[in-house]
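Given as structure tokens, the chain that follows is alone and in the form predicted on its own.
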Amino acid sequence: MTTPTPTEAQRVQIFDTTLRDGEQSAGAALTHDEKMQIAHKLADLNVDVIEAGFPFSSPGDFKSVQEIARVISTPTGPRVAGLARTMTGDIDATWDAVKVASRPRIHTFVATSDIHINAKFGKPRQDILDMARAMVAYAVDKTKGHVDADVEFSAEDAGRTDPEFLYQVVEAVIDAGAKVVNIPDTVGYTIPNEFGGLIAGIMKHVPNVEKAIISTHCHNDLGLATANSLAGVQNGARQIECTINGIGERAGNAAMEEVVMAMKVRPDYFGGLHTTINTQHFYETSVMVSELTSMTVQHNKAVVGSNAFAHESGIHQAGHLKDSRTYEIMVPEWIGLTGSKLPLGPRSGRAAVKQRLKQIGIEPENAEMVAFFEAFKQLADTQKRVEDDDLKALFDKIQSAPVS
């Protein structure tokens, strides 16, 4: 039975905001050259959109966004976006920075939840609706004459916005010319069924929704950013905004490697939803972003953590040696690794120890293996990991021991 060819309607675009929202992580500031390095790796990953920064925020950010737009964007490569508040000065600066790109995007936003509207603006909802409509129209007018420019609008704190008001905002900005409308769970408040239902409601109740791509931008305050993003695309969203390693404000954003690999590993569950990401660049990109931002990836981080393909339990090691599918749902080569790891420790079994010995050129006889494994267990109880040098020294000790 052949697998049906995925359709364009099932393709989920990946919007990377490592260089904008990711850099907003406390202590993660990047130099211009470091941003350029990451932008090149994002292009290697084949992301659909690189949000390169917030041009109005500083001269340095403007320069980086402009350079990324000039160097990275090609007619067949990533679109380059800059972020702007719904203010003419922000939008002007963003357009000046991204207009050199082959495929530029102005990404403008305003808060739509009552808690944000009251705390930050002190205005009625209608004023926010009018502002969103007017500033999207202003941004669209800026892009006229460019063959492949577009405008995205984000309803900040959409996850806590009254759905009926959100529907009005989405309809208004699409009428004003927005080609992408982003529905952020800005503070990571929603639960997957709830966020998926919000996207489903937009798809059902916004009459012109077919004229735009609906996007997700989920934060990880409750550890649900990946789950919420996937719930969003299952209910009609076709763009996910995310970052490498899930870095970002507070607890971070949806991790690109997680949302992409979930769809790759479970096409049965996601009904053909797919991306065009070159996943073999995930690991090296993860390492680069970690090093440049000084944000360490936790060992048990999904997909790219150092333990993601490591098996120490003897039962797991034995199963993995017989068939890796027993304890791995992904092939490590898919993300750019050369294979799995079977670290040796107190819980390691005879099969894994014997295999490691063979890899370093040691093949003990059966009697030697019995004595060696007993000595290995005693050593492993005294230290967290047993390395190759430890194995060699232990084997030499076993061989030189007097015969009783």
Ligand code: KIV
Second form
Amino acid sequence: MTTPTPTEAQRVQIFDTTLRDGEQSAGAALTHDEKMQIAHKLADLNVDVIEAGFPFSSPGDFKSVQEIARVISTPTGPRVAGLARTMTGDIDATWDAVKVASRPRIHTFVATSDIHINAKFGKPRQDILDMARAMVAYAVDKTKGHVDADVEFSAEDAGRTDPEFLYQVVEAVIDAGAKVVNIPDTVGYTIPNEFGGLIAGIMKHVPNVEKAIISTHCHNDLGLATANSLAGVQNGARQIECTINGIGERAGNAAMEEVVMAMKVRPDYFGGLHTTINTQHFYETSVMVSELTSMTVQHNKAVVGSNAFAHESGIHQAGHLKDSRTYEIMVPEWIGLTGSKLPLGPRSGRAAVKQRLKQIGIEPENAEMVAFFEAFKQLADTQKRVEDDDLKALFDKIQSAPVS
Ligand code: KIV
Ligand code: ZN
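Please move on to the form predicted together with the named molecule, as the form predicted on its own is already shown.
To see the whole picture, the full complex is given below, headed by that same chain.
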């Protein structure tokens, strides 16, 4: 049976916010040149949108957003977005920064949950709704005259917003001209079924919803950002906001490499939902972002962790050598690695040791191999890893040992 070709309606756009929400991670500040380097890598990945920063927040941010808009955005390349509160000054600054792009976006946001509204504005809900509508209309007006500019609206803390009020806000901003409406789970509070249900509710109850793309923006406070984003697209969202390595405020954002690879590895489950990301750039981009932000990637991080394609136990190594699909659900080359790793340690088996010896040009006779493997096990018990130099030294020792 052949898999049907996925349609454009099933394409999920990838909105990268490494340079904005990612850079908001404590201690991750980037210089202008570092932001430019990352932006080039994001273009290699073929992301749909690069959120380059928050222009009103500082002259440095303004400059970086403007430069990324000028250099990176081409008619067929990524759209470049800048963030703005629902305030004319913010929107003006964002437009000034992004308007040089071939495909600029103003991304404006206001909080919609009662917790945020009461703490930050002390105003009735209706005032927030009116402000959202008016500022989206203001932003849309700014973009008039540009051939390919658009406006995105985010309902901050949508995950804790009364759904009935959220539907009204989404309807109002679409009415005012927003082409993308983002539903952030700002504090990573929701659970996948719940977040999927929120998106399904918007698709069902907002009468003009087909005029905009609904987007997810999930934070990882409960470790559910990837699962929530995927639940969102299964229920009708067609844009995922995410970052490389999942960096971002507090516990971070949904990790781009995780949401993209989930759809690539499980087309059977996601029924045609797909992205147009060049996944072979994931590993190098992950390393670059980690180095430039000084945010270490944990060894067991999904997809890009240094152990993600490493097998150490004898049973796993033997299975992997026979057929890598036994213990791997994706091919390392898909993310830009050349092969898996079979590190040698106390739990490694004869098959992996023999294969590594062969790779370094040592092919012992059967009897020699028995003696070698015994010596290997003794050595492996005394150190965490057995490297190629250790193997060579051990083999020389075995060969030069007197025959009893
Ligand atoms: O988490 C959030 O709500 C945000 C918005 C500004 C989109 O980052
Ligand atoms: Zn966020």
